[in-house]
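There is one chain below, alone, in structure tokens, taken in the form predicted on its own.
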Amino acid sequence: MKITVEAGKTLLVDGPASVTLVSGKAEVFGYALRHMGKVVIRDGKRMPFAVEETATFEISIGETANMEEIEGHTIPPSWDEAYKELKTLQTKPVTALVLGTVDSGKTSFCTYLVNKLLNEERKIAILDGDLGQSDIGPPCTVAYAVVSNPVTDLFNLEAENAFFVGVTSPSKATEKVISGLALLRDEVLRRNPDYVVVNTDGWVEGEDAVNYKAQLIEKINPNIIFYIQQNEKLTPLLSMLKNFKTLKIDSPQTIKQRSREKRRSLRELGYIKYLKNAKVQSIPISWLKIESDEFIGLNKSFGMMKRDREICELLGMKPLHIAELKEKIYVVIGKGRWIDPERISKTEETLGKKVVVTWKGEEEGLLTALYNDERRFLGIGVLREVDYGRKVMKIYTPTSSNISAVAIGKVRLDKNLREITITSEESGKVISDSLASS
């Protein structure tokens, strides 16, 4: 359909939709649209088309999409003030970090900053630290991109490099998120950008969240922090940032709040994007360094024959796989097999270690990351099977070469790349880990 919007108004479009500017002048997040250039809006996303000169749009909308015209512009004046403040900083590169709660407008503001800085012909890098709603890298990663052209959606950028955390909430892996972002920050700085914009996740409430964010900020050491304050939720954190330059910015009044289900569906679009053209690769375990692997203990094969025989005799069976670690013994048995709980207790008492029993097939669907021998991120995959007989891992991934390391995450996907709850069986007892998302 075609729609004409008068100058001075804003057309708000909720995806899934596509919008093409046919005539007139309009901009999205500081990016002046070109005539006949199509803007695609994902399901769960909202874009404001600020009309500067009466404009005609060609619009295609999905079933759940929506659009409306409002008077004036939706970009808060404080965003332009923040951009001007950023330009006054004389250091190079300038690192700007953005804080805010979930759905406060952090990503929209980062997009706006990037586009405005590109108008100055500056070299811009953006570091995406929101692993639960990652735009630049795959879900469950932190990632960065060097931006050379204006963007309407950071999701359209290609990641230069990423660091796999393996969960959707930073609360489950704070140290890993901080170390990953610091590692990527150092790599970004070696690219000699003029500006580095750091987006962060929306976990800011509670003592744990405040301590995590404070540690993250100390590590990143930004030149300026822009914060979107809503209902004083950031006040405890801001009180710990006295040594940093901070500037408050406003959240757009038209910001769209997303449900947990909608945030999950946005992640699932990320899985689909980064698993395009994937196929099952069979990789010998002996070729791989396996990280984050306590779930099945693959880094440890059967050890000394005498010790293994002792464990088997105590358990009353020969498992498919035994991995004896410092404090635990991981045991993998076939589907439908069973170990007498009394034998498990006796084994633990005799050896002084916790026995963790898992069943073959529980590894199916776990999100994984693939790295080369230089620890360069190659992409993601989905663990389909561990073949203990052939000693290979079967991973559904578009990556097929130079794989030397695999990191196993704690998110499970079904065959349609939808997130499901991960379960494991420990000492014969089923435990569930409901994956929280930021």
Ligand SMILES: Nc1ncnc2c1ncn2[C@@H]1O[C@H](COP(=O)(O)OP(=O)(O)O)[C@@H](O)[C@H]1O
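Whichever C-alpha set is largest while still superposing within 1.5 Å between the two forms counts as the rigid core. Positions refer to the first chain, counted from 1. These numbers come from a predicted model, not from an experiment. Compared with the form predicted together with the named molecule:
Relative to the superposed rigid core, the position of the CA of I285 differs between these two forms by less than 2 Å. Relative to the superposed core, I178 undergoes a Cα shift smaller than 2 Å between these two forms. Relative to the superposed rigid core, the position of the CA of E364 differs between these two forms by less than 2 Å.
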Given for the second form:
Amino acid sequence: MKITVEAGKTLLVDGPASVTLVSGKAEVFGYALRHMGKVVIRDGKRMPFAVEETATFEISIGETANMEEIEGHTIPPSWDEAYKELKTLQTKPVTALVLGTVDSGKTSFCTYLVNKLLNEERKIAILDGDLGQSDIGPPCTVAYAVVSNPVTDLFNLEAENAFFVGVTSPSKATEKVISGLALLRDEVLRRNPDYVVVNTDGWVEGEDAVNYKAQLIEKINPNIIFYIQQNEKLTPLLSMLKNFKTLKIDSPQTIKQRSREKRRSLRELGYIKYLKNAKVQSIPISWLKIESDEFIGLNKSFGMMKRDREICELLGMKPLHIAELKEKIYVVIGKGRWIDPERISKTEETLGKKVVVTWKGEEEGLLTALYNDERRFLGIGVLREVDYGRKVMKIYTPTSSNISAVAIGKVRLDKNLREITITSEESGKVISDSLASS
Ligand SMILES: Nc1ncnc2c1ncn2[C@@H]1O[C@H](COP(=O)(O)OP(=O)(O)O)[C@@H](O)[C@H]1O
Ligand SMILES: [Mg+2]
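Can I get the form predicted together with the named molecule as well, since the one above is the form predicted on its own?
So here's everything in the complex, that chain up top.
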């Protein structure tokens, strides 16, 4: 369908849709569209096409998609002021960090800044710290990209490197997120950019969130913090940031809030993107460094050590695998097998550690990340099986070479790459995760 919009108006299009500018002049988040370049809007996203000179668009729109013409612009003037403020800073690089709640416009503001700065022909890197709604890397990672062309959606950028956290919400992995971001930031700096734009997750409310964000900001040490203040949600956090230069920016009036389901389906687009052309690879465990508590020691031959024998005797059976940590012992047993609960209590008492039993097959669907021997991120995969007998890991992934380390996450995907909601024993965690609004 073709539609013509007059100068001074904005066409708001909700995905899934695609829009091509046929004639006239229009901008999306500070990016002046080229004629005949197709802009794809994902399901759950909205894009504002601000018309500068009467424009005709060719639009194809999905069933659930929607569009609307409104007067004026939807980019708040404070976004432009933020950009101008950024240009006055004289350090190299200038690091700008963006704070805001979920769905406040963080990603869109980052997109706008990047596009504006690109007009100045500056070298720009974007570091994406929002693991639940990641724009750059796969979901459950933090990642960065160097931007050389304007973009309508940061999702179209190629990640240069990523750090796998393995969960969708930072609340359960605060240290990992911070250390991952610091590691990537150091790598970004070696590329000598003029500007580094750091996006963050939307977990900002409550004491834990405030402490976490304050630590993260200390570590990143930005030259300026842009915060999107809707109501007073950021106030406690801002009171911790007295040593930093901060600038308040507005949340657009026309923002589109997303339900938890929409956020999940946006993540699923991320899994699909990063698992394209995947197939099941059988990787010998002996080749791999495995980063996961439950699976530590997977590549040493189990059952030979005195300690292993002691545990087996206490349990009254020989499990497929035992991973002993400081406070816990993970035990993997065959499907349909059983350990006498009294034996477990006895073991826990004798060894002074909690025994956590899992069954073979429970590893199926866990999201994993693959790294090379320099710990460069190669891609994600879905763990299909740990074959304890043949000592191989079967991972569904498009990555096939140079795999030397595997990190195993806590998110589980089904065969259609949909996130499986964790129930029963973990429901407490799901509730706290939803508070942390992944
Ligand atoms: N100025 C704007 N005009 C219209 N829609 C916008 C604008 N800014 C953001 N949106 C839309 O609102 C939704 C939420 O914005 P987003 O930048 O993704 O927020 P966050 O990253 O904080 O979750 C997105 O679909 C986005 O495209
Ligand atoms: Mg975002």
